[in-house]
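For reference, the chain that follows is the form predicted on its own, supplied as structure tokens.
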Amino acid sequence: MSNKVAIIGSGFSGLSAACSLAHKGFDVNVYEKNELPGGRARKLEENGYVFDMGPTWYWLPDVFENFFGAFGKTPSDYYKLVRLDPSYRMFFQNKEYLDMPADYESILQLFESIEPGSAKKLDKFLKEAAYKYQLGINNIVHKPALKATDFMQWDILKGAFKLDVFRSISSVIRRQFKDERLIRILEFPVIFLGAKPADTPALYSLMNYADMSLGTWYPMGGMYKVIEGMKQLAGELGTTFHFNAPVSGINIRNNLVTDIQLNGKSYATDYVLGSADYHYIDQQLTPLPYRNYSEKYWEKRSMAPSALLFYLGINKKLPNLLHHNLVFDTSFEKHADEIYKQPKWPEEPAIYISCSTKTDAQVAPEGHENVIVLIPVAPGLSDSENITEHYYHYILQKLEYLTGENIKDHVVYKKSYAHSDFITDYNAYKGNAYGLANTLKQTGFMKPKIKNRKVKNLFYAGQLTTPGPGVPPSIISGMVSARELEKQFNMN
């Protein structure tokens, strides 16, 4: 076999998986359905605003600094970098809210001031999560997860009990605080991990670690910055993109993928690996007999939650908001059984509002705010014109609400997004815009696999696969899943 790989998708791990393979000698083709690269991560610029389409928060920095350091370069080589403080802002109700600081000994003395005791609690709460994310991050999400061996080692084993996998997040936090906002922000980061913190793993107390000790931090410029920087450096390693190029199918012969279809032409290819959704990558452009896996199996499985989204450009300045904040003045209970438990558009949904204007000038025209609001909802859902309206008009009452100013007369740019899109835009099996649920269930070794079982050069990566949801994990899940490409290529 030669050594000629097409990636399908340019999404986080597909571009991560292309400055793989292209380090590593091989001849690299990244076909991309829209104008732009990014996958989810794509940008929107009008009338002088810069929005993020997907993913608003960096965190996890560590991942980044070892992902450019694998090619001998740093974030900085791509993009500036700079720390919020605070991280971020949480509201409740009437008007309360709290400021996360960046600096730990700042958060131990907010915990202790709302909750006597609790300083003590957190500071051996979050270095259990220390320990949790150091063997998690730096050890098992890096493993192809292929099989269940591929855990036996003795590091993972010995520190299996205290990976805490089979007590719930929600119950641990709760035995150990009782106000609820400490509380909300303790159990916040895993929301969009794709069930209720009631029935996510323990072990995702990681997630605290990273948000309290490693901080939020912001690419100057957007989140887009980062994928600019990653397919900056995938071409200087060799990589060839091509855009506006919707694959259409995949040919095999022999158990082997012998080339790809594209606008009604056929082009030849050694290996393929599917960093587009993988349910579609599986169910449409594979012939049925060489699919990984089955509808049924696809129907059976939890996703994360989709979202509606608004884009707001907004003619004024607004107070009382941070560049990120999270609006948890209703009840959150019954929001997330409106995503997991009793799927239906939410009555009063808890929402998340980025104004990264806050932070950075230039993706704004002066004197004006670039707003983004989200909404978490459950995947499979059927929108319309009305439906968004509707919620516009609630997300407008609140942020009119928070602020103390008029608003709606104010908005001179908006745009909606929600599963429709994203099913147009990135064939997102349901509508999902964060993947694969991280139940105990889905995870490692029980996750759609990296590898097709049945034809031995085609792969998969990104948010459906291992290690998971997430920016840091999609980019992990593109370096391994390439490192598993260069076994089979090294076998032949």
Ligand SMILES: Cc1cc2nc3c(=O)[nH]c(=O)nc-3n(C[C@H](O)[C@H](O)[C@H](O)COP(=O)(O)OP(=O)(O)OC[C@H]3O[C@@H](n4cnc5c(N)ncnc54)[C@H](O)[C@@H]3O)c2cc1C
The other form holds:
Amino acid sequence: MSNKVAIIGSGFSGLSAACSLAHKGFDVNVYEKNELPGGRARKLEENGYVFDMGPTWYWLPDVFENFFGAFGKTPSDYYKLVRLDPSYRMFFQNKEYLDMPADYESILQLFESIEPGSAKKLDKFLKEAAYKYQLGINNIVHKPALKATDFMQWDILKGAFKLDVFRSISSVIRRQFKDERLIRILEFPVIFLGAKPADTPALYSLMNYADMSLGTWYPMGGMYKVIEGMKQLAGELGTTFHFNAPVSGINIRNNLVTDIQLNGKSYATDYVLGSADYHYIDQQLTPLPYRNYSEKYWEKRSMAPSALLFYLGINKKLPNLLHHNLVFDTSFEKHADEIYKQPKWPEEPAIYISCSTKTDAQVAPEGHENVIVLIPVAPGLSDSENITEHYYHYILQKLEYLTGENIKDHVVYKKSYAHSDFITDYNAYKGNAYGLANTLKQTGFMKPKIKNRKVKNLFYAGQLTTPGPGVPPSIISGMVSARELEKQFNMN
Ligand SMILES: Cc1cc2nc3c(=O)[nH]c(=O)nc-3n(C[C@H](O)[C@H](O)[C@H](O)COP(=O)(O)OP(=O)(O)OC[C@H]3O[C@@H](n4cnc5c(N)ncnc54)[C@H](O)[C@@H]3O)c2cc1C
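Given the form predicted on its own above, produce the structure of the same protein in the form predicted together with the named molecule.
Up next: the whole complex, starting with the chain shown before.
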């Protein structure tokens, strides 16, 4: 077998796999259905605005450093990173808000000023979170998670109790902190992982360590700069890219992938690494006898939320907002139930507002604001123009209330984005935004596997497999899957 690899998709996981394999001397071709790389992290450039269509939070900077470091590079070879201070603003009822300072001592003081005695508890909580982070990010997430024994290693077993896999993060937080605002601050990071805090293992307090100790960063120009950097690196390492190239089938003979189908032609390959949504690769592109799972299996998976997004260009400056703003002025419990328990369009959702012009003047015309509003919603809902308009009015009211400004007459660019767009643009299962939820039952080796069971030259990467959703995990996923593919190559 020679070493030609076809990677389907050019999101973070596909680019990461491409760099890893090209670096090892594989002949790598990336096939991407859209005209730009980046997948969910694409950019939208219109009328002088540059919107990040997906991720806006740059967390876990060490994962990016390690990634670029694996190729003798640093993130600064490709983009300029700044640390945000405050990291974000969290709004509660009646416009009350708390700003999360970047500095650790200031965070402890903030907690103490709200709930006496809480600084000490937070310090202990974060030390435990640091332990989970070190073991989790430096060790566990790099496992291929093909079987339970992948985790039977002395330092993991020794720390298993401390890793808190069996208690929920919500119970651990609520036992120690009583003030609802502090609880909200501590619970919000796991929303990124796609499940209610009550259903998320306390292992993921490592996200609090990421938030409060490692900090919130921003690549000048936007998150898309990271995609551009990774694409450039993949090119430098010898990857060939094909855009507007929707793969429509994977041909398999005698339990081996022989070629992929594209625009009515077939292209021979020795390996396929599918980094588009796993469900799509498995159920739509792979012939029935070789699928890793049944449709019933997928139906039973808990998917992370989808999102209704608004990309807004506003021709004036907005006071009272920071770069990142989380608005929890309604019942988040009710909203979370509308996402996870009884999926429906939410009545009074919490929202996230990004206003990157607070840090970066380049992403909008002078004097304007670049605003993205995100409403997390259940996957699998059907969206329509009426629904989108309803929430447009909802978010405009919120924005006007929080800023005290007339905004509706100053929106000079507007685009909405929801489930049907995720499906059309990315073949997203149920229109999910964030992949597979990191619930208790979908952690570690209980995730869809990175390797096909019957076809030894078919691999998977991305936010529906190991280690999970989010930019840093997707980057790691590409590296882990590439390593498994290389192992297989060496065995042939
Ligand atoms: C709105 C939103 C906000 C987010 N915010 C954050 C955040 O702030 N921080 C964070 O860390 N994470 C965030 N995330 C999550 C993060 O963006 C994702 O986890 C990550 O980008 C997923 O990368 P991926 O490579 O798994 O998938 P994708 O980015 O979806 O890449 C898959 C690629 O495959 C392509 N493809 C699909 N079908 C085919 C086909 N048949 N042929 C060829 N190509 C195909 C798609 O076009 C796509 O480019 C956010 C996600 C969304 C949607």
